[in-house]
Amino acid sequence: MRTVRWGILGLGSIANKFASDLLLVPNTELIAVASSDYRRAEAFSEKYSSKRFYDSYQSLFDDSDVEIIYIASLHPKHAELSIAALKHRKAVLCEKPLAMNEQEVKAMISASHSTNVFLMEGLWTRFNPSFQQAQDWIKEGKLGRLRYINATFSFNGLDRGPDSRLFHPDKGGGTLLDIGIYPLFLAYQLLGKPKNIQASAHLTAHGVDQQLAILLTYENAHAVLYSSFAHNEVMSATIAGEEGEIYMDSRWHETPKLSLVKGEEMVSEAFDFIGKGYSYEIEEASQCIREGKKESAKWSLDSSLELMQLMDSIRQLCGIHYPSDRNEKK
């Protein structure tokens, strides 16, 4: 199995977790990293033993040894930087959300198709073995017909201030794009597109959602979803069908433990993750590159687009707007 050569763009906290896991995945190599800050790039490169580091993104795009770039910038730069990388013939794994809105996602998909280069959204939960086990149980009919999903994602970030990336609209702030995407993904992946969406948000003075509740209605099911930057909680998830339930332990989106309950019987599964769990999306993207695929069958570009369309609908219901939305009308 040949080694896939990686680059990382944007060297914040999520990139550190990703790089740590990349070192644990066989047949991958970190070639180069890039930041707008020279010292940050140098320190990151030393910490994770990349061969090179750059203080410009263009230099990373021009590095002929790099096959695929993990883009971990702030949300509003995802589309621009991903498209630039694709145009330089670099495959892209872009951290979630793939972009800020439907229009940007469509532009990214168009760039991937026109250049014939791989693109995938880094929705790491999709590739974790515990989530795969939950899907397998559902496909095997263990739960019968699905009727209900409940999932939340909350933490207290109020001390970070209005200029932090959590709360500033110019930085893509708000719970939906940052953490609410996880509960929404769970409902979408298991139940598909809903017949009806209801949503209510508490907005900050800057107009981003500090706290968000979502109710999705399907033909025979409901999904109750919630995200917040205002408080901590136990973040578990429930998937219930007519014949059984799956309970995903906290924090459910990265849990190594889950239980299947059918009447009085319970079966529990626990997985030893490789690193923090980003390793599985790294394995998926790397294998796609080896096989010459342009997108992942496990998390397709159509799925990323439909998930973004759901988020756009929720934002419209709640009156959440970003500077990038104005570009749609140009």
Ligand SMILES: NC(=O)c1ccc[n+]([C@@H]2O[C@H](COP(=O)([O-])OP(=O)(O)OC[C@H]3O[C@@H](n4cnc5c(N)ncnc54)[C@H](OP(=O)(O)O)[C@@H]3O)[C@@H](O)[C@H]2O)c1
The other form holds:
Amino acid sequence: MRTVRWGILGLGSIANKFASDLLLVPNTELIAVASSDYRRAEAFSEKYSSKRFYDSYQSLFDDSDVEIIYIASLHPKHAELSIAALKHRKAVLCEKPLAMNEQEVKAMISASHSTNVFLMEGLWTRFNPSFQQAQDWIKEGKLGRLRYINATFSFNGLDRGPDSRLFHPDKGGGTLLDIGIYPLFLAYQLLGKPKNIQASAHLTAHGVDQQLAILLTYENAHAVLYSSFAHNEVMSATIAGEEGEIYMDSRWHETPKLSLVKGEEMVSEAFDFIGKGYSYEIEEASQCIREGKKESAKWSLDSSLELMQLMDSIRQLCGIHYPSDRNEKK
Ligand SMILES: NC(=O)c1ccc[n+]([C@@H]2O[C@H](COP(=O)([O-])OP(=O)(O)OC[C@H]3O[C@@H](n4cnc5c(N)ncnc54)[C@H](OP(=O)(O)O)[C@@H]3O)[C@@H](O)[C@H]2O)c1
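Switch from the form predicted on its own, shown above, to the form predicted in complex with the named molecule and output its structure.
Expanding to the full complex; the earlier chain stays at the top.
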């Protein structure tokens, strides 16, 4: 198996977790990292044994040894930086959310198609073995017809303050795009597009959602979803069908344990993740590159687009707007 040569752009919190997992994935190599800050790039490069570091993103785009760039900047920069990378013929694994809105996602997909270069959203839960097992049980018919999904994602981030990326509109603040995307992903992946969406949010003074409740209605099912930056909670999830249920232990999006319940019987399965769990999306993207694929069959660009369209609809229902929206429909 040939070695895939990675670059990382935007060296903040998630880039550190990703890089430590990249070191655990065989047949991958960290070639270069880039940050707006020279010292951050230098320290990151040393810590994760990158061959080179840059204090300009352009230098990373110009590095001919790099095949794929992991974009780990704030959400409002995802579209611009991914498109720039694609135009330099670099494959892209971009952090979730893929962008700020439908128009940006469409522009990214269009750039991937016109350059014929790989693009994937880093929706890491999709690739984790525990999620895969849950999905396999459902596909095998163990739950019968799905009726109900309940998933939440909350933590108390109030102490980060209004200028943090969690709360500032210019930084893509708000729960939906950051953490509400996970419960929404679960419902979308298992039930598809809903017939009806209801949503209610508590907005901050700057107009982003600090707490959000979503009710999705399907032909024969409901998904009850919730996200908050205002409190902690046990983050388990329930997937219920007419013939059984799956209970995903907290935190369900990286769950260490699944239980399949059918009447009086219960089967539990525990999972030991490789690293923090980002290794699985790294393996998927690397294998796609080796095989010359332009997108992942497991989490396609159409899926990313439809997930973003759902988020746009929820934002519209709740009156959540971002500066990036001003660029829409030019
Ligand atoms: N998959 C997951 O589990 C997960 C978890 C957390 C976050 N994320 C996603 O990863 C992305 C980054 O999150 P994070 O927590 O890592 O963010 P972060 O540490 O606050 O910032 C990441 C990088 O973004 C750039 N940046 C920060 N503030 C900026 C500003 N004001 N203007 C321009 N650039 C700025 C910096 O890049 P430079 O180093 O170049 O200066 C920084 O290193 C988000 O889109 C988030 O949704 C994913």
